[in-house]
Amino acid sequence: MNTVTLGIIGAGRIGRLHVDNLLSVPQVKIKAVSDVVVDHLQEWAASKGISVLTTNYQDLLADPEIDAVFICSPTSTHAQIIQEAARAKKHIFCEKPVSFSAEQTIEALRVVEEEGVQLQVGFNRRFDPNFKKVRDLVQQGEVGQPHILKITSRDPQPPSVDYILTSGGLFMDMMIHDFDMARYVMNSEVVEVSAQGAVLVDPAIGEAGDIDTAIVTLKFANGAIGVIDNSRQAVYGYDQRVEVFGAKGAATADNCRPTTVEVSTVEGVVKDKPLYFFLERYTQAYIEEVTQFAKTILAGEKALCTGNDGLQAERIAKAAKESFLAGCPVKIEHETVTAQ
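The form predicted on its own, please: structure of the chain above, on its own.
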């Protein structure tokens, strides 16, 4: 196989983003896109060289020319489509989370394992060069035995209430990226979670049954401890920082900004605010993750962010919500699933 022919299931914001990024990967051809409504996509698809538009994603699974699919549809559909795609012998890239239920995720991973296809989960932050550098330094022993992990992840503005109602909540929708980053950077499972949350940004989020502000503390199997803070609204921009402190020092990834220029005058010291949102902040990471997915298929190698990684992040998110509701720490028993 010299090229990978792809189908995209779901043409919302993230699906169209993946299309744009995949067009820069020379080993990839995008043949088809499915969505529940496609009339408004005709001009867009033609401009991208996409020859097939359909309202039935199963058309993509039945096409023998398509080697792999990107699942960018709502989370509630992921587990079923993963199983159908695996049985159709298609490799799979699935946006996070795999599902809202560990049981559904485990069943989907079981089918992936049985059918022998590749599954990569869309935790794009693993492919950010700054965060990857922190992980590499930790794994190389540059900071010594890790003691403390700190992750800050704050959005510039909250999503709509309609989105909140179907998102799975802050822990499963937003902080799940940080749970995956915690496992990735520390190379250790989280064994206990304690969560605090509040509605401090928008009362409508609370009325929808969610929170918009949270702090979670983590205990790792390697003895380290961690803290993650999330907010749905940071008025100064998209706040994304990671620090690992250890016996020999610390490694820190700061916010990305439009420029590194800092102006110092008698009035004060001023620099650019952080990049505004995830589309700008993680542009390179999104390109790298789809490039690596294509390379994984062409080389017949294991995905760099596996189905098991998706499952473990879901388990931490579920434990965080349980801790928040119960007001006490929750321990996690990690059963590793070997499926891709």
The other form holds:
4 protein chains.
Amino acid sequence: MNTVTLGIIGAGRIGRLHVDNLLSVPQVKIKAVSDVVVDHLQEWAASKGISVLTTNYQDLLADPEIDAVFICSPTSTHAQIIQEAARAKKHIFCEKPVSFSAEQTIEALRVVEEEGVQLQVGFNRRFDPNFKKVRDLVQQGEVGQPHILKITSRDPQPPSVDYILTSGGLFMDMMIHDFDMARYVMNSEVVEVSAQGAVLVDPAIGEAGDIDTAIVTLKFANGAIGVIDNSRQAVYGYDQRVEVFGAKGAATADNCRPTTVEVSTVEGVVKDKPLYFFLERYTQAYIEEVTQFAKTILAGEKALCTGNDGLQAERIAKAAKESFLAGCPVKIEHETVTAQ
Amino acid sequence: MNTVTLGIIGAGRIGRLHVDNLLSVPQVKIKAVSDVVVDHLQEWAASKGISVLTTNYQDLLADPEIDAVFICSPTSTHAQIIQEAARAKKHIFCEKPVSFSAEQTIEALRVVEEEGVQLQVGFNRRFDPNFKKVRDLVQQGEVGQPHILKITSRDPQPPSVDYILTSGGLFMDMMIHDFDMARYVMNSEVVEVSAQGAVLVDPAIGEAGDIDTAIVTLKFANGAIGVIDNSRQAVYGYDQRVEVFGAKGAATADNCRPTTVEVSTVEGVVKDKPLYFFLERYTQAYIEEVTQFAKTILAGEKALCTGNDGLQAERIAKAAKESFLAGCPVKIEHETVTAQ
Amino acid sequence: MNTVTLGIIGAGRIGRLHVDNLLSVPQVKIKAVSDVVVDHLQEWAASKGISVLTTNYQDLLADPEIDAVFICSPTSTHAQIIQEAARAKKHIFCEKPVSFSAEQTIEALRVVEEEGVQLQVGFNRRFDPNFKKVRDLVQQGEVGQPHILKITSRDPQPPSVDYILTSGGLFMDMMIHDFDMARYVMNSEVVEVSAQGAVLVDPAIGEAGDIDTAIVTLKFANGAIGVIDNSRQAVYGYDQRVEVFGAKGAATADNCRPTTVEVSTVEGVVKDKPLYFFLERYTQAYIEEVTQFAKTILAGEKALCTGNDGLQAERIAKAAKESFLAGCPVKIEHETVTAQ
Amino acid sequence: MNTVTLGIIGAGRIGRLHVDNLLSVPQVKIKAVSDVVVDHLQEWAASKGISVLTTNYQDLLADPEIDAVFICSPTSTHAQIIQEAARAKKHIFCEKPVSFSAEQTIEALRVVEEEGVQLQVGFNRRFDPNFKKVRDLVQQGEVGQPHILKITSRDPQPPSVDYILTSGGLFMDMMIHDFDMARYVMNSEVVEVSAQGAVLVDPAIGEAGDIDTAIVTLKFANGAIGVIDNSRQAVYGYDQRVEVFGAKGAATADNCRPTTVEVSTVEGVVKDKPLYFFLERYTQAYIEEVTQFAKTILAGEKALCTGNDGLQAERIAKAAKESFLAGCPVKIEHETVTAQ
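Having seen the form predicted on its own, please provide the structure of the form predicted in complex with another copy of the chain.
Next comes the full complex, and the chain you just saw is listed first.
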């Protein structure tokens, strides 16, 4: 196999983003796209050279030319489609989270394992060159044994309340990225979480049953401790920082900015705000993510962000929510699903 | 009164540091120094123009020329000496902490209140221009309503185990500075703490019954949340950073470095490590601290860091230790001692 | 016209780079490529969807479907091909410099003017977002009337002596980019130059009759003064900085780095070196450059970097060389060629 | 000799600054101050513990207790007083420049040499820890053989036109510091200068016969080249930067700022402007300068910034002015006055 032929399930914002990025990956051919409504997508699909457009994702699973599918449909459909795709012997790229329920996720991963297909979960930040460098430095021992992890992750503006109502809540929808980042850079499982949360950005978020500001402390299996802070609204832009502190030093990844320009006037010295949001900040990460998916499929290798990675992040998110509600720390069992 | 005549009780490292700084304060005259042993101090005292050297601090309290005393003796003696000094109508500068016991501290503050003298507690970091600017920006509303506070505070190397044994432990000895900083920059009381701690730097610290690495989350009366991380050993130097994030933005104070020099070679681009430790980092803060003490005494004004500030920081430290031992959050009552 | 159909003349490193970038520009179709030898290019052209491959660039000029050509052949051929392409009514993108002789360049621009086609010269750095922002700030008056311009431009390693022998020398080959940048950010003509040069990197460069290190001061028509420094070898990477200082402040564009990661250890605090060389540093600028070419052609607008811009930069480079050889400042007439 | 007893000649701004700094130097005693008018200085001198106040500086030279004098009187008097002080066997600290005439300076240095006293010239910036580190790095070979020197030196606001009329002009009054810095960090003599100048800040400066903006290129005896830019008005504060680029890398000293605080809002990310002017920027350098003077006198060692250093900087300044007026480069003979 020289090329991976793909089907895309779900052509919303993230689905179309993946399509655009996949067009620049030489190892890939996009054959088909499915969505619940496709009429408005005809021109778009044609301009991308996509020959099949269907409302039934099972058409993609039934197509023997298709090697792998991207699951970009709503979270509630992920677990079911993963199982069907695996049974159809398709490799799978699935957006995060795999599901809102550990049981569903585990069941889906079992089928993936049984069928021997690859599953990559869409934690795009792992492919950001800044965070990847922090991880590499930690792995190479440059900071010594890790002692403290710090992650700051703040969105530039909150999503709509409608979105929040079906999002699974801040821990499952937003901080789940940071839980995965924590496991990724520390290369160790999270064994306990303790969550603080508040509604400080918008009371409507509180009325919707969610929080908009949170600090979660973590204990890792390797003995280290860590902390993540989240806000739904940093007015100065997307604030995405990671720091690992250890016995031999510290590695920090700071925000990325559109330019390096500084302006000095009588008012002060001003530099650019961070890149606005995930589309700007993680442009390169999104491209790298799908490129690596294609490469590992072609090479017959294991995905760089597996179903188990998805499961563990969900478990931490669920434990964080429990901790927040209970007002005390919650321990996490971290048994893994074998094959993934 | 144009000049404050001072007596210094305790001529250890911090006492002698204050003497050196006070010599550059024009509003001050140092008349006397007491310590448990003084023979080795004769030449030093003479070179500083100090005329009285005694082993009995009560000689200083009995001297009608002395307006104020600096209490730089061991913590265990603070509460007692504060009371005696207040009864003798001396204004008081006392090193932190006031005591290891809220009851003792409260009793001492009651006497201070009754006698109507001023008491300034030695939280030197309040006088650092970086942190003061963060506080001022917050007070002026530049970051809007505060949502998240982050303090990083890491020493370059751990103290001796002997020191640790009598230190009161990491929360009372080290993080107490950060608890005070939290109250100072947020201008709000801490109402709940949740502590994580570990022994990662040196097992001997654990054997001495203490920890060397900690993360503590805070809830403030104003609704904000915060987090402090401490380590007894940052091999790259004294890591002292503060960040306040709010509705309108964020203010961050970064580390100070000896020079601005950057060296670019084939190996990378290297800048200076942070200033090594508190003597280097807080040089200016220590001078400003004693200058402000003298100025407020002369002006008959309230101290800029009061006995109540000392008490509240101690309460938070105590609660943090309880939280660490209990493995769950601890709430803090924050009644204040009136006059202070 | 919805799409610009292109022919590429010259498929060396820069020609192939433009092809790759043009493939991501939706307004563009690449029909044909010519080079003096094409056998080794068959597979490459096929993979890019290029249908015509020829050793005769005049085939491209004779093709009525081709709207515009990219001239990426050796500098010595530029002026001649520009004229032929203009006579054939093709719009033109030409790599810098247009020629090594003002007379040849002027003659080429005259034909371009007569035929009414567009000519864009390949000063890619104008399309770098950092430098563009500096220019925009200057244009918007953010730094007030410009007083001082400073440009630092240092390559990571010198080219081969073979290259240097036919390069036209440091001023025409390397600093010409900075002369164009000077005119671009200052929006004013250079009226006098004074050059200092030295052979400090490699004696072989001196033996080839060139220099490898230079500082050139500039006087602008608007009264401002400026300075450019060049080195053929900055061992820490491609050093590309611009600063405009004026009555109301300064705007500076610093180097770009692969990541924002800083590593703090006992040795110091290390950040990334600048991006290695022009392919890494100006990735975005190269894409933007050809995108803007396509857009201005489609819109019937004037190129953003015209033949006159090419001519003026060449004149400054020539004057700088004269100044270096004569050891004194040289004035520059800046009559423009009208249509461009 | 354990202590250097000093007389201060001239109690203007810089004289009084030195007095304040000298009071913190334990190796020093200030006995006497002279100025042309002293009535207004009585209280000031008393507060500083200075016992002798006179209108006749020769009283200081005649006082056998005085070991050394600080010459802080107007430049026009320096050369004469140096000679008288040397004849009186006093060591000398003299503010820069030694004189406006090479002949006068050489004559003064000859007497200093004959009498065997030490003369330190007041180039305070040599004692700035940032620039000293750059020099040390260059000396230690960290950047390899130096190729390019860059100095930026811009004042926050121009002096009065009255001051400018007697200042000796921008090259002698302001850029002379940078000429000394150039020799200091490069450890090599300047053999040629080429000056560009303009009146861009204030036409009144031009009417006074001076310029307010300048760029001067330098050739060094070691083959390196360099450039200095000056402006009399950087509205954002005192801009003081040095960069040495060489075969193995570059060392840069950036501006110093009051705090490390950054404020991120919807408007941008703002940090402090540079420290306002020389009193703020060079506080530490001024103290170190006089401390080192006292130490070298006590140790019988050569001054760290000698009369010859003063002479060479003056020669470069004079050559720069000639170059500016003539519009072409000017070579500099750099014979040294032996003993200094």
